[in-house]
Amino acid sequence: MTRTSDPYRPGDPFELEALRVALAGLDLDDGEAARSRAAADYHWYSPVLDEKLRGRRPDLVVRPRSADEVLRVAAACARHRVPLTVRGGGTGNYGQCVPLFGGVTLDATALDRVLAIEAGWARVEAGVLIHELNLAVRASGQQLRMWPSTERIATLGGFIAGGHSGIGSIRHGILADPGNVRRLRVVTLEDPPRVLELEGADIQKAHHAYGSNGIVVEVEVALAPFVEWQHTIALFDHYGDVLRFGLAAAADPALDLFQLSAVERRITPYYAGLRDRLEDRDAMFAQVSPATLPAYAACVTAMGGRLVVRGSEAELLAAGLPSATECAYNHTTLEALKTDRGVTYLQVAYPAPLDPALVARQMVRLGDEVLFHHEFSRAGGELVAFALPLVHYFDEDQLHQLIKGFEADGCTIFDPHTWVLEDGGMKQVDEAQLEFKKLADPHGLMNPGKVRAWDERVLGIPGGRL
């Protein structure tokens, strides 16, 4: 095959056999099971993505064990024009690690070394599991500032490439807030590849880019002093009371909080092992510092609630109860799907400050079609709230109509039913990310089909097509 300087176009043939030769000696696997595992993530939460991405797999899986091996993979893919998709723990919800047009999947999970732990920060390889990193830094009296509800199986690099916020965001903001991620080391897809260092605002060029513009191999992430957070459940008679309590607690400087997750009573039966404790009431799941737990409990009582569960994560697990982490964010969706495959979800950001009366009107309007669950967070220093409501799914048109309704209420939808980067987020092109893709992936080989602006502006083809 004649090598060309033209960028890869989805569906172009590629030199897979030549790539195998170039990667001889690395951990390669083209077995059916390995290829299927490499394309598996949590996009099946969406019945739309589950149908449209079904059967899409890599032709080959490579598992590098060092940054030097990553450089070999990057050079070979660029030389032979083979598309490349990077995956970590496979906990993404939008098909980020599903290769739309075959090629190679780079499994980053063997890049798992903790390279340095210092006061306030750690430097690690991108494939380290977040839970293992938290255990490693705990010996120094520290912890990560935030983590996803999938902390036990997610990689740090995957969280940065596909995530937004998580447990801890009520205290430390979202991933994109300055200081939470201190530095990224990124390998370009060129022959020969370059190694680029991103710091400060430049980190956003690769953050939440779905691994479409460079291979993140190393991360320097901020740490905070370790706290043995107390996992709590407070019950209230009305969901509006839960939301008003959340606003009051989040604004109270006397309370040190790491999580505030509001869940209405129609969802709580999905939590296995908690049905008796939740008593068919609306609930606030929270993580609170031991020092401020008495003040938190007093606030719960003052606002008409009852604290029915409290204890460290270890104490709850020993008692056969899930941690508060496992009742938050998209873990709520997972718990529902374990027993009811007829539900899916949306992601709804509310105007700040959250108006509980707006939520009450939505609950009346939508009835049993939509079940509500809100997360309290900070972004750019501002208290915000967003929902991951469960939806009793009928068809794709239903989702479009629900989205229009939320948008008419002044909410912003982060659509979890699309694989296209821009369509799922702010519905606009991130110009800095696009320019960085031109620099770090000039042949357009990384996760092709996921970046609408690349397809439309660079290739001149319709974006968002399979």
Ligand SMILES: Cc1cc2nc3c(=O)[nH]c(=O)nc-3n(C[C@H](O)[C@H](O)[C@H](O)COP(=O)(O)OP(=O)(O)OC[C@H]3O[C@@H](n4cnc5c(N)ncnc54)[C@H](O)[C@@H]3O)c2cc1C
Second form
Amino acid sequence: MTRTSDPYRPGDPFELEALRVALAGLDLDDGEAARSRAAADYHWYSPVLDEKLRGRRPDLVVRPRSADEVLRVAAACARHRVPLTVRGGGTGNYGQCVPLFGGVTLDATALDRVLAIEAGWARVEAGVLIHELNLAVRASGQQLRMWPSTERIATLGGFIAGGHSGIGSIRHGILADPGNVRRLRVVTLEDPPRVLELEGADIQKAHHAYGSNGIVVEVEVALAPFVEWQHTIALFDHYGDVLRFGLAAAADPALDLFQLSAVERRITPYYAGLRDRLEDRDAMFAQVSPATLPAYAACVTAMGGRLVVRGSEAELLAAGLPSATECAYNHTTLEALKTDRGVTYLQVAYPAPLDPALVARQMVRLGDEVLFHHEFSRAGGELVAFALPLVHYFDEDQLHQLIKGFEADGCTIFDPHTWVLEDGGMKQVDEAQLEFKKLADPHGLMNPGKVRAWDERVLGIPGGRL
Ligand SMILES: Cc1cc2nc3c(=O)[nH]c(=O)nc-3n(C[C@H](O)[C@H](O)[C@H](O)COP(=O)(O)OP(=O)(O)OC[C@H]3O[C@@H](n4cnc5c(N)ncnc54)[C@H](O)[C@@H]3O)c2cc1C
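Same protein, different form: I have the form predicted on its own, so give me the form predicted in complex with the named molecule.
The next block holds the full complex; its first chain is the one shown before.
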């Protein structure tokens, strides 16, 4: 049965049985365990999301094994008006993978083939694990330009649809910077579906859209020559010294850096595997090329620090130490949450260039309530710094007050306590993404409830409500 052309509205009934029949022969699972697993991502870092999204689950999980099977799922969901949420590794922090109104979760992890590896790029199915792709391209003497600190468990498609930047961004910029992602193949949610190719600036239409405007089935991503990055920890007497060192190191053309993550001494005790190495000091975790490691070490010393750990990732792991990757980005929050469930976090972008004096004032003002950790990165060619500070959580109002304070300092907040795409960081409607959603998801079935502009402009209902 084909429905009217009216878009799906949250709460509309849908034809699950008819969908099940249409998908006969595919890998389907509607068991309790599969449905709960498919609704779990890392939104529990936020006590706000943890409470508000509790109990939201898909009715059915489908795990397509090929792009043809994806086309069948897309056509059937469109025909029977069933909401669809795509899921990769399920490591997103904003409930991106949580289906707010049930329906189908499309688990993309069986779409994991590496299709081509050439000099400077690889073409892969979107569900490939980033770590597996890094291993696959290693044989050609290459590596990805960047990855999230969840490299071992996140998919490339999920990183592009839900992520922003990561390890490597100090060298290659953020995902949205031109050339990092070269092409996306996207399946629309129509009956019959279309297959669209996005290249160049058009990639932004589906990048960081939370899977709300098409199923990414294939990705062409840029590669860089392989470097055996040396993971290092440098200790300093003051957090301000770490930040000043970060600014100097990042700007030094003699240094080839892949990661630069500053972590203050009130956080480092959370790193269980490093406690006796960090000596109650403020730390810079970095990945440095072997060729420029001596210059890096000299720079550390010249700026009053001491290099206390160095080695390849394999060497660190063999010594029972965590890699620098897993001490950075949101792994810092994870390490804290392992022992302290009273902690949550914020995401704070600073005006460039970072002013360590501003951070010092914030540390005095916020006292023990907020513990600091900064990532140095490049975005649009500019050196930028953003913090993922830990917050000793009291209530939602506290977060609002903290956000106001950071904004009064001239910082921009990427709020990790909302499931709404625009409220998280964009703070404005991405018109190109909205237009693309009208084209690729005309019935509004993809991850419904996540795009405020769709709810308010197309459906005429308030956005951000459950
Ligand atoms: C400890 C920790 C550290 C993190 N560090 C970083 C970091 O350094 N940088 C960073 O950017 N993020 C980081 N994140 C967030 C998250 O890990 C990344 O964004 C990750 O790359 C998401 O990949 P995934 O496969 O888990 O995606 P998922 O969580 O499965 O999905 C993310 C979003 O993408 C959509 N999606 C997934 N696959 C597809 C597809 N094929 N087509 C269309 N839409 C799709 C989903 O619907 C969802 O909206 C971190 C999270 C944690 C828990």
